[in-house]
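One chain is shown next in structure tokens, namely the form predicted alone.
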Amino acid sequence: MGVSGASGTPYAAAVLRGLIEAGESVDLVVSRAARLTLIDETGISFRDAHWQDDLRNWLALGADGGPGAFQVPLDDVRYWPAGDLAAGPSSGSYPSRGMLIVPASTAGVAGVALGLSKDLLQRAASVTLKERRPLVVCVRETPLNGQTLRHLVTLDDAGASVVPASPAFYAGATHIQDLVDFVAGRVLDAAGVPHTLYRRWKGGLGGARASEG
């Protein structure tokens, strides 16, 4: 999973705990950017050398900032520092079901798009896409321009899964969390991986409600 510097460190953080609630081994970077917008949004700072630290307080905030709301264990988290362009996701052959880029910047689409590898993140996705495995895009930027819309439509012609951060309502959202939580299923479900973090739709008058039955 690779997060980059768009608003939406909530969306990234809810995306982390479903795939480590699932059971999911992962391998985490974090670009230089995503530090910045991380620091704005949450106050941590996210340092390579206390990275367990700062992943744990970062994945207990909730959606409104509220701390110890969340507790996940990150036995099964990985960390890779973005500069690191010897890391195992950098390659090929590193065993991956595929990438996640949660929220992606318009400057990380256009990155993947056009094949730069200027970081981690980029590379990582480079190489899913190379090898034919799932990418998932989970843009996070509006309005969007005409150059960002071509750079996703060659994502989508590339295979790549474009999944915007666009939440929805009929799932009976009470809470900012609920809505970055339907958010993180969708992309969660893009990429194949069980979850239960909204009310499915069922059809029909009240199809959110009635698939709580």
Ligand SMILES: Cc1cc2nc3c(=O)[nH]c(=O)nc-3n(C[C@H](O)[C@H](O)[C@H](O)COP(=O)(O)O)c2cc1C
Given for the second form:
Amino acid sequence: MGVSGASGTPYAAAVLRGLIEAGESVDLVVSRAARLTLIDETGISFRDAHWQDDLRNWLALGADGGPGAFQVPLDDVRYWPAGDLAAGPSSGSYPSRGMLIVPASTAGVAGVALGLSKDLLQRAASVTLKERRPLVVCVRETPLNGQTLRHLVTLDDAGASVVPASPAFYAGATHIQDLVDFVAGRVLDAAGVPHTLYRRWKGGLGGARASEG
Ligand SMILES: Cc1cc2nc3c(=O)[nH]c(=O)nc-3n(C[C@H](O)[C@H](O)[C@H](O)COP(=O)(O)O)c2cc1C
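Previous: the form predicted alone; requested now: the form predicted together with this ligand:
Below is the whole assembly, all chains and molecules, this chain first.
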């Protein structure tokens, strides 16, 4: 899982919790720019040397910033510094089922579409494509310019799933966390990871209002 420097660190936290709760082991890369969005959105400084403490504090946060809302074990999480191009996920021979980039910046989208491999996140994504493994790109920007749209088409053509951070309201959202969980759930759907993060559409209108009563 790669976290790049787009707004939306609650999406990343929700996907990470979902992966851990599904029993997946996770290799985590946090880009340099993502540290800025994390500080901005949560107040947490993500430090290589203290990643477990910082990750634990981050994953405990709900989307409204409530402390200690979630507790997840980190035993199956491996963390790799973004500058470490000799890290395991740099190689196609490193065992991996695929990669999720949540959120994905437009710069990250460009880097992966063009194969720049400027850091471990981009290199691991390029490796994922060359090994024909699932790559899910949760892009977060609005509006999108033509350049980014073309990069997204390139990624789609290369076999990636482009899953924009685009919350829906039909699942009966009443809190910010519900909207975050909807996006996180669609990311996990694209990766084939089971979860119960949102209520699925079952047909028939008015489901969201019916749930109020
Ligand atoms: C607070 C903050 C919010 C940002 N939000 C976005 C965003 O929503 N989408 C985006 O594409 N870039 C956003 N950026 C810009 C990226 O961080 C920047 O393009 C960076 O180079 C991305 O690098 P990375 O892909 O290596 O993480 C934001 C930057 C900051 C500091």
